[in-house]
Amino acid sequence: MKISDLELRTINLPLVRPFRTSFGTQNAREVAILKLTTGDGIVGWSECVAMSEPLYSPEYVAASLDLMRRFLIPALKVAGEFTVQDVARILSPYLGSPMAKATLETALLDAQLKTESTSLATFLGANKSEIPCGVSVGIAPTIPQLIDEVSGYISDGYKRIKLKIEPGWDLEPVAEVRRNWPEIPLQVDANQAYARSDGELLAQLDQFDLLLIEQPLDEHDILGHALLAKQVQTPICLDESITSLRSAEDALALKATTVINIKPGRVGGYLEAVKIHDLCLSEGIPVWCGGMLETGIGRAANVALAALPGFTLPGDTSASSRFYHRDITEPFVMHDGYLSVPQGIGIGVTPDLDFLESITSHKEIIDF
């Protein structure tokens, strides 16, 4: 596949409501969008899931764009003709930055699959036509406001609730949600907010019959998660710690996790995500697809991934309306708690170009 040019674009989308986690509050989403055009005029789209600031991971939007512009795209130019399966190898000399690398790989994958008239879901090995939807609920100003927000999501039909927690916002809000909805599948996400010394506190979450506790400790503290898993009965799930197939293998070998959240951007792309899925499927480890407040471009690809057989828990694959008044693609609309898996070729969606242009703060075209 020959590339003609790449367009790097930065857009800004306001959120429906502020989204607060243990590492900060987001009121809007700055997103880097990549449009890749082949020599045959086929267009591939992707988005970078990095945030505006290096809070969730070391990557952030401006740095990802700079890395693509200065190093990753030139490396692909030097490589000449290649397939999407070659991208990870070509970019491997440049350390880290899986989100930037995933952005390039996904746009290439979208274009390649369009030339082959194949959907991403089919290419990845999906066996479902729809997937159950979970929703991630941020830290609210008060417990009554949290209950009101959760009530709305349950009325909408979401199949699973995930509560963001942090020290001082954990036992009481979780207890109140569980008291109101004794049967709803419920899990919590700490985004690394706790320490090894918090084992006794986190063990008190066992009484609430949670699906899992997600990433309670620092992403580098695999041993700490293994020790914590011996203190709590609730399954420990790793998110930020899982950056590759190798890291997943290590975490499982050390018994640091019994559930894995797979985020394609965090692991370098959908090809690596499938490898982690296949490992977990063979080991009997449940996985689910996490979210990064994606627009319809990233959401479409995530829904395709979540349709693979090993994804047995509802992920953060919510409807477009969960975060955005208006999405940049046709909105993903939930029906009875499920989203349909895109069946079109490539990722199965294209952006509304007029709307995209209206929310663009920066755009540049790089000839290939």
Second form
Amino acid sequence: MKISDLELRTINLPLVRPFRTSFGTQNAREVAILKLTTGDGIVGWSECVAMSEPLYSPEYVAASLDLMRRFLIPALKVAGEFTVQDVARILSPYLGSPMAKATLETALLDAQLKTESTSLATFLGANKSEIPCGVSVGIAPTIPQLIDEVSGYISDGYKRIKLKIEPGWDLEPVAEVRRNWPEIPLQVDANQAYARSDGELLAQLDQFDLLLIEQPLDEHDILGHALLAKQVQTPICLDESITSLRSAEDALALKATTVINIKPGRVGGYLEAVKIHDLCLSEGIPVWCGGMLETGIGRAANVALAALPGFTLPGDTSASSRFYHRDITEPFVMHDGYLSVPQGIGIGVTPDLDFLESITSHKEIIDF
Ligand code: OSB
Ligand code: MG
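Let's see the other form, the form predicted together with 2-succinylbenzoate (OSB), since the form predicted alone is already up.
What follows is the entire complex, opening with the chain shown before.
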């Protein structure tokens, strides 16, 4: 493949309601969108999952864009002609920023699969045509408001509820949701908000029959998670700590995690995500697909990934309406709690260009 030009843009989409986590409150999604055109005029799309501020990960939108412009795109220019399988290696001298790297690799993957008339799901090894969906529920102002919101998602058909927790918003909201829905698959996500000394508190969550506790401790505290795993019965699931195949191998070997949340952007792309999936499948470790408030572009690719055989738990692969009044692609609509896996070639979706223009705050074209 030879790249002819890249178009980098930033868009802003308002959220249907504020999304509060232990690291902050979001009212809108600022997201970088990449359009890649090949020498043959084939177009590939991707989105960068970095958020506006470095609160979930060190990477943030402006940093990803800077790295792409300053280092990653020039490295691809020097490489000249290559396939999607070469991208990670070409970009590897530049440390960190898996989200920026994933953005470039994914747009190229979309374009390459279009030239090969293959869908991303087929290419990745999917064995399902639809996937069950979970939903991530933010920290609410009050318990009644939380119950109201969860109740709406359950009527929408979501198959699994994930509650965001933090110190002071944990046992009580979880108890109330469990009391209202004794059977619903339920899990929690702390986004690193607890300390090693919180083992006793977190062990009290055991009584609520949760699927897992996601990332209770600091992303670098692998030992802390391993120690915690001995103190609580509920499985520990790492999110932020898993940034590569190697970090997944380490966390599993050290028994810091028994379930893994796979987010392609966090691990540098879909190819690395599949490697982590394959490792977990061979070791009997369940995985699920995380979410980063993706637009339809990123969602399409995540839904394809979630259709692989090792994804045995519902992911944060919600309908477009979970976050957005209007998506930039045809909306992902859930039927009985399932989303259909896109069957079109490449990622299988394209954005509505007029709508995209109308919400664009910045755009630049880089010729090759
Ligand atoms: O920790 O999983 C997370 C959203 C933004 C940043 C981090 C996380 C989340 C979510 C999933 O909880 C949101 C989604 O459904 O896309
Ligand atoms: Mg998480």
